[in-house]
Each structure stands twice: as structure tokens, then as C-alpha cells.
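Only one chain is shown below, in C-alpha cells, and it's the form predicted alone.
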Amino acid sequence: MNENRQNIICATERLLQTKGLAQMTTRNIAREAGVAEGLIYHHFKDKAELIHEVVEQRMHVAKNILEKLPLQVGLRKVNENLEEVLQVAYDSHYQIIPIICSVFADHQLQISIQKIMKERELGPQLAIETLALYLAAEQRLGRIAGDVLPLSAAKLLWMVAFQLALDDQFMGRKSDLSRAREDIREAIGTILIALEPRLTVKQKTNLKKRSKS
């Protein structure tokens, strides 16, 4: 990636994290990045595109691990695969939540970013759909209950990571991956109780017969 472009992205993120959206002017970005102000528009169409790129880079690790999730179907335990994904999702969300919240303060900016996401077919729904595909594949292997709706389960799981990150940011707590890992493990364990394959009446009868013999 072009060094000046990356410097501009990093400078924008620092300003958003420390000063807020109001201080994210092209002049301040240029000063923070150590580049000429006009260079910003050489790389980015407008502020919306620049902020969107900041968020995309912070979600990059989470996207990578989601892309590899299909390779884990049938391997390891389901809860281990889910924990790995949600831990990374927590970390990514913790970093972008202050940025996303600041965007809601500027209605026009919000509309512009939404337009970019629609044009590029991006957004949180893609992560949820990928997670749902994984759950559906595990379901076909009999490792998840057949009557579970994969998309609904994926939404619940993804919200675990998002809500933990939101709570920590809102309460001013520093990111704590070890604590988040425990919270995620407990939440997944609770959700998996509903996802676990259940015995049919015939299977239960057979088990009773075996136990008596």
C-alpha cells in the first residue's frame, strides 16, 4: 500500500480516537500524517471514504478469520471454532465502535458511508452470513441440532462480541482480551445448549434398552 495513503488512514484514526469527528478536518489530518493537504483528495474522494477505509482496515483480521472458518467445518469442537472467531470480532469491534458512534452524529456522513457500503456490498451482514454458512455446514454433519436456524444463531453469536465491545467502550474500560475470552466462552456455552443435537424418541428408547441390558 502507498505509504502516504496509509499515513493518512492512520492519522485519521488517531484523530477520531483522540479528538473526535469535529476535529477531523483535512488540515488536521494532513498535519497529523505529515503530508500536503491536497494529497488527501488524491487518495480519497471524501471524508466518508476515508472513514470507511479506517473501519475496513480495523475489521481486516476478523474478515480473514471468517474466510478461513469453512476450513474448520468438522474439525475441532464447534465451541472452539466459534470462540476463536468471536474473540477476534470483539477486538475489532472494540477499536471501531468509537468511530462508528461518531458517524451517527453527522447524518450526511452516515448516509454517504451507507452508500459506499451498498455499492461495495459490504457490511456486518456479510460476517453474519459467513458465520451462518459455517453453522449450516456443521448442522449437516450432525454437530448442531437440525431444527436450529443458522442465520438466527449467527446473529446471536455475532452480537455477543459486539455487545461486549460496546459495554467496555461505553464504560471506559480498556480492552481486556483475557476477560473477553471468558465472557465469550460462557456466552457460547449458553447458546450451544440450544444448538446441541437432541436425541429422537427412538434414540432415547434405544439408550434406555442398552442401559437395562
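Positions refer to the first chain, counted from 1. Predicted model, so just to flag it, every value in this text is computed and none were measured. Only the largest set of C-alpha atoms that superpose within 1.5 Å between the two forms is called the rigid core. First, how it differs from the form predicted in complex with the DNA.
- Once the cores line up, the CA of L122 ends up 2 angstroms or more apart between these two forms.
- The Cα position of T26 differs by 2 Å or more between these two forms after fitting on the rigid core.
- The rigid-core alignment places the CA of L177 less than 2 Å apart between these two forms.
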Given for the second form:
Protein chains: 4
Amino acid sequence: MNENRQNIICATERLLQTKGLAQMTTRNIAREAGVAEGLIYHHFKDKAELIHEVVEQRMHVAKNILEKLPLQVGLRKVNENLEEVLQVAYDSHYQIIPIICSVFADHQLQISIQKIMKERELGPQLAIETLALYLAAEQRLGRIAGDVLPLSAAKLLWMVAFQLALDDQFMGRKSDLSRAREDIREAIGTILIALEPRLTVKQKTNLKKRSKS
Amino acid sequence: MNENRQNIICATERLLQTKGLAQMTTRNIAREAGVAEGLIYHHFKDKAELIHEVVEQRMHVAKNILEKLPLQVGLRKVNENLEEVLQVAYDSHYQIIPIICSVFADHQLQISIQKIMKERELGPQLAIETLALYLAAEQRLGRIAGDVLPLSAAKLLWMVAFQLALDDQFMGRKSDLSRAREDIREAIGTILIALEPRLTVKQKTNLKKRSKS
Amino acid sequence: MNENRQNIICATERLLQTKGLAQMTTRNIAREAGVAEGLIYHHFKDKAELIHEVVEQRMHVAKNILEKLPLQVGLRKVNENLEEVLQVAYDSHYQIIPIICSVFADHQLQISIQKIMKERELGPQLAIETLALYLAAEQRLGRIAGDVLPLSAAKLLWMVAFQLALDDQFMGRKSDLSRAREDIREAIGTILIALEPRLTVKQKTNLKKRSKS
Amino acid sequence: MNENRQNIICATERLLQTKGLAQMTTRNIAREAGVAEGLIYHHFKDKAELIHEVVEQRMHVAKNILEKLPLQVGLRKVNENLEEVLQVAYDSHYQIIPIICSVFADHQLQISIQKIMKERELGPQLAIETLALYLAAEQRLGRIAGDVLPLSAAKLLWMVAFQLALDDQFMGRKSDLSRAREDIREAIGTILIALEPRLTVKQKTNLKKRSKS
DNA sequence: AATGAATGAGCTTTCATTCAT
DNA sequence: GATGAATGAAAGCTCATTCAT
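Now that you have shown the form predicted alone, what about the form predicted in complex with the DNA?
First the chain shown before, then all remaining chains and molecules of the complex.
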């Protein structure tokens, strides 16, 4: 059944997140999924194919995290919008990181996953671009500074969410959204200083305009 | 001999970086180090102890990367100083990442390494603090904006170097310092907008007054 | 259906001949026969029963290869008759050998097949006896030497066809009837020297005397 | 140690002969050799390499079976010499056949062994040629008929030994030298009629006539 | 009759670790 | 200190067989 297939995929992801790649043995996967070991090979050519599926599904979900962000343009405060968005990104990264990092242990696996991510465009690119579009829109509304490159700022913001999740995972801290929120707020705060409209800058341009007219 | 001991440590690190944790077998280590497999167990209780040593040495080196940064305070342009510093950090991270990330594959190993890093304070903390001290010093000199938290900005800058290296490693790109430099410059550019002193007319005049007095 | 049953048997034989016993898995049989794996177990108790059927059918066909040979007694030249017969035997053996030899890999299978062949008299015995009868008949016609044991000569001739086929199969040579024919001719040539009537002068005169009386 | 290496090779050959390829598992080999399963892979790259070694050693021994035959030229009776030689050949074949035939079960194995046998000239060629040389020498002494091709006759004789051993193995008969000797004698008898100098035939008939008159 | 998902025993192979030399 | 033969547990994977549909 397709039911068991998905069952196995989920069990594998759970193992990757909780016990790590080394414990993600076919034996453990079968036990976790409550099926016989042989069934894995009925649904997947080999273990690599199973892992690919896990990565693909998880990355596919992550890819579209920010699709609703454009609806927020102009609403609430910019930093509130960003905080909320980065918190979701943090959460998503917290789940993805054990998978992504485990892959470094096995170069062959790493290469095949690189290939899949390139072919299916599963990287962070889409999310970052969505974020950049949002920033550009706010820029047009004058809600953030005009002299900032939206894509560059979006990269930085996305990195923040990733880095916080990585730090927590690496140091074995549970996903703690309220603490993460604090860190996110702090980082956004620093970046937003760059993004905030420069009153002084405006004044400068105003002065220039006046001098031209 | 201590010579062979260090030999084995270096061989292990080389394997971790080039072939990944999965290929870091005792057989491969012995071959790479040019010693017998059994010798490993004369110098190390077990494989975990060897990896601990590898991580410890590498992190120890990384920890002190920025120790010469304070000497640059007030010299050259701030963004030049930061670019140079982040490039070194990128380079260091590019080497460390395969080691650090591989560890995610084995939770037991991860936990024991977490412990070591906490006990010996081997994390990025020191480097970030050094960077923050530098920023604070430049802040005092008025070379960067006064309304920025140096520690928060330092974290962001450090993160940039780490994330660029991670991205390159994950996507299987060779360490390319000239391209990395571009990315670093762009990110610093965006952050520096936040850090740049706000040169309003009033501030300028204030500065002039102070320098006169 | 009986159709599917025979289908499976033929698919199994094809696999045995082309890929060997090791590749004769239930999965491959099902694929080759174009049926579901489970269907095999509706028609046969287990894999052994299926193989028995394959061997039985193939050996049954082989057994009666020479049934038309007696019609040739006294016609054409003896060596021509033998060459033709051995070529057919070679061809038959070329097909049988991969099946028969594979069986050596599994002693249980070998034993059960030995039993079947004894019970149903599926060995080369009948063919050899047919050949011996032919030789005896030709001997009575004076077309081959009188001091030869027909059964012994028949065994030798049969052996030639078998061994040539075995040699070709073992060395991975395609069944090449024209080359086989050469080898057969050579071997028959040597054996026939034994079989040829000793036409010394005295014997000739003796024969003439007897025919006159 | 080399001791254990040879140990494993012999255990493998014993298993091949007594239980067949299917039972020649690494587990059984290790048990039969009285070593740990892992040790097999210390001495051999994989199972195939081990089997190659087994085949090579066994065939190498077989290759030189007849090396002392040339010393018998002109001594004793020809059929006595041949009987003795074929008996040794039978014995050798009886051991080799389970190995050779098992190989048909696994095409990959078969191909790799074909390659080895070609490269190292491990086939029956040498033995057959030695036998042919002997026959040619006896031919020159006038002890066998002059109109026979020695190589062709040698092939036939060699086949006899092989076929008898194969029949016995296939039908699960123990190696029975005394019975084999009977069969060999019978076959040689028939072939020797071809090989016997024809002059004796003439003389015999002359003698018979005289005794009749 | 026919399917193919599901099982689990058993295979080959790898690898950290030990130990006699 | 140094070697490498030896161990045995555990890995990924295959396959004959069963069974619900």
C-alpha cells in the first residue's frame, strides 16, 4: 500500500531527526515503521532512494513556507512581519538541519542529494526570493530604507533563522520558539537599523530636490 | 611516538574533510597515516577519543583566528578590516564544517563533542566576542553607528562567514576565496548600512566641535 | 490455466539456459512469463516442483531424439548417418547442459532430480540403446566391423556429442553447428576406424565364398 | 597466516564437493575452516576471489596429471598404460566436476573462471596433448595403428575419463575406482580396435583359418 | 484463477576492536 | 612502541513463500 510507503518515509525522517544517520539502519526503520525489513526494498530500490524521498518531501514542504508573506505587505509593522516569518523558518530549519548535516557524513549521498536539489530547485532560493520580493514591496511603500538591496537583506534574514536553528541543534537544545523569538528579534533589530528609512537620508534628498527646483 | 599520534590525528582530519565520516574507518585512517591499524589503539582508547582530539585541535586553532584584529582598530576602512577578517573566518569554517556536520550523523558522538566544546569553551564565542570588541572600539572612534549592539552585529557578521562556507560545502563547491569575497562584501555592505555612522548635519557639526575642543 | 502453467515452465527453462540457476528467481520467472509472482505457487507446490517439471519435460524430449534412426539402417553411408545423428544430439545437449549442470549447485535438488530420472528413465540410456541397435543392425549388414560391441561404441559416440556441447557451453561459445560438425566428424572418423569392416584381402575372399555358398 | 588462508581454500573446496555451491556460504566456509567469517575477507577481496583461488589450485594440480606418462612409452602393454592413466584422470575429474558444474549456476562466476582458465592455460589441453604425444610415440614404435590421428584419439580417451566421472557424480554414485576401471577398460577396448596395428588383425584371421583347416 | 504487498530468514560484506608477536 | 591477523556483531540487501483481495 501507499500507506506503508509513506509510513516508511516518515519513520526514516523521524529516525534521522532523533537518532541520526548512523542509527537510521534498515532494521531500525522497519521497527519504527512497524513493518518487515524486506518491505523497504519492495517500495524503494535501495536505502539511498528512500533517503532521497525523505529529503525531497521535507525540502518540498520547506520551499513554500513563505508563500503567504506577500499578503502582509504594508500591514502591521515590518519587524513584526519579519519576526513571524523567521520564526516559521527557524522551526522548519530545526527539522531540516539534522537531515542536511547528516548527509555530510556520506559523500556519495551528499552528491546525489545535491543533484536532486538542483534538478528540483529545492534549495532555499525560492524562500529567499519571496522574502526579497516582500522587502522590495515594503521598500516601495517607504517602510524600509531605499538604499538597501532587498535580495542581500533577504539572504541575511534567512541565514539568521538557519543559524539559530543550527546552533540549537548542534548544542543539543530543544526547539524553543520563545527563546528563538528573542534571538530573532535581536538580529532583526540590528538588520532593521540598516533597513529603516533614513530620515536623514530623506532630508538629504529633499534638500537636493529643493536645490534643483 | 607523539609524532605518530599527531600523524594519526591529522590523517583523520584529512579523511573527515575529503571523504566524510563514513569513509573515516580505522583502516582508512591507518592507511592515510601510514601506520598499522592496531597502533591507533595504542594512542587512543577508541575511535571516539580520536575524533574528540581532532575536533579539539581544530576548534582550538579556529578559536583564536581573530586575535590580531584588535590591532586594526582605527586603521584602514572598517569594511576593509571586516572583509579581511570574514575571509579568514570563511576559510576556517570551510575546513571545519565537514567535521562539525558529520558529527550530526552520530548522536552519541555529537553529545560527547558538545560536552567537550562547552568545557573547553571551543565554540565561536571567543571569536565573536573579539569581533564585538573590535566593533565597540570602532564605535567609540565614531567609525560605526552608535545605536548598534556590537555583539549582535558581530554575531551577524560571523554568521555570514559560516553560512557561506556551509553553502559552498553543501553544494560541493570548491573553496573559492575570490567568489566568497564577493559574497562577503555584499553581506557586509548591507550590514554596514546599519553600522555606518549617521552623518546628519547635526552630528557632523558635533563632531567638528569635539575635535576642535 | 494450463496455458500459464506451461508459460511458467518455459520461462523458467529460458532463464536457466540464458542466465543460470542463480538468476532463476521467482521474481525473474514471473517477469519472464509475464505473470504475477504469486501465480507460480498456484501451479507448483514450490520452486523445486517447478524445476522438476522443467527437467522432466526437457529430458523427455531429449530421450526420443533418435527414434527415427532405425529407418536409416542400410541407407546412405554409416558415417553420414552418425554425423547427422550426433549433430542433433549435440544440439540437444547444448540446451540441456546448463540445466543439468546448474543442478550440481544444489545437492538437494540434484538428489530429487536423480530420483525422477531413475523413476521415469529419462537418462541418455534410451538414446544410447537406440544408437546401439542401429550399430548392431549395420553390423549385421556388414557395414561396420563385426568385432565391436555396439553398446560400447554407442556410448562413445553419444559421449562425443555430449562433451563437445559441454565444452562449448563451459567456455561460453555460442552453439555453432558447422564447427561442431567438424569436431563430430573428426571424432567419428577416429571411432569409425574401429567400426569399419576390416577389409583385408583374405576377409574379402571369405565374404565372397560365403555369399556364393 | 598463510596457514589459515590455505585452510579457507581447502574448506571451500570441500564444501563445493560435498554440499554444492548453494551451501558454500561464507558462514559455512568459516565453520568448516574453523575461523571467523570476517577472516575470509582479510585474505580474499570477496567470495569470487576465493572461488577463483579454489578453481585455480585444483585445475593446476589436474593440469600436470600425465606428466610422467612419456616415461611409459614402449613399456608394458598400451592398453594397460592407458587404463592406468585414465583411472587417474577419472579420479581427478571426479573431484573437479562438482566445482566445474556448479559454476554453471552463476554466469558471472562462469565468465570470470573462463577468463582465468584461458589466461593461465588451466584447461584439459595440456593433459590431452601429453596423451597425444604418448600415442604418437607408441605409433612410431608400431604399437598402435599408423592411420590414426593421435590428438583425436587422445581427446576421445580423455573424454571417456571425464564422462564416466560426470555420470557417477550426476547420479550420485560414490567414486568407485574398481567399477570405473571396468568401464574404462571397455571404452579403451573399443577405441583400441581403432588403434591396434592392423597387421595383427590380418595375422589373427590367418591363424584362425589355419586352426580351422 | 490471479495479483502483488508483505514477511523474515539468511546471505555477503564491513568494521571497530583485541591480541599474540 | 608497533604490527596485522583474527574476531564477531551488525549492516544492507535478496528471495522463496504466504495471504488478503
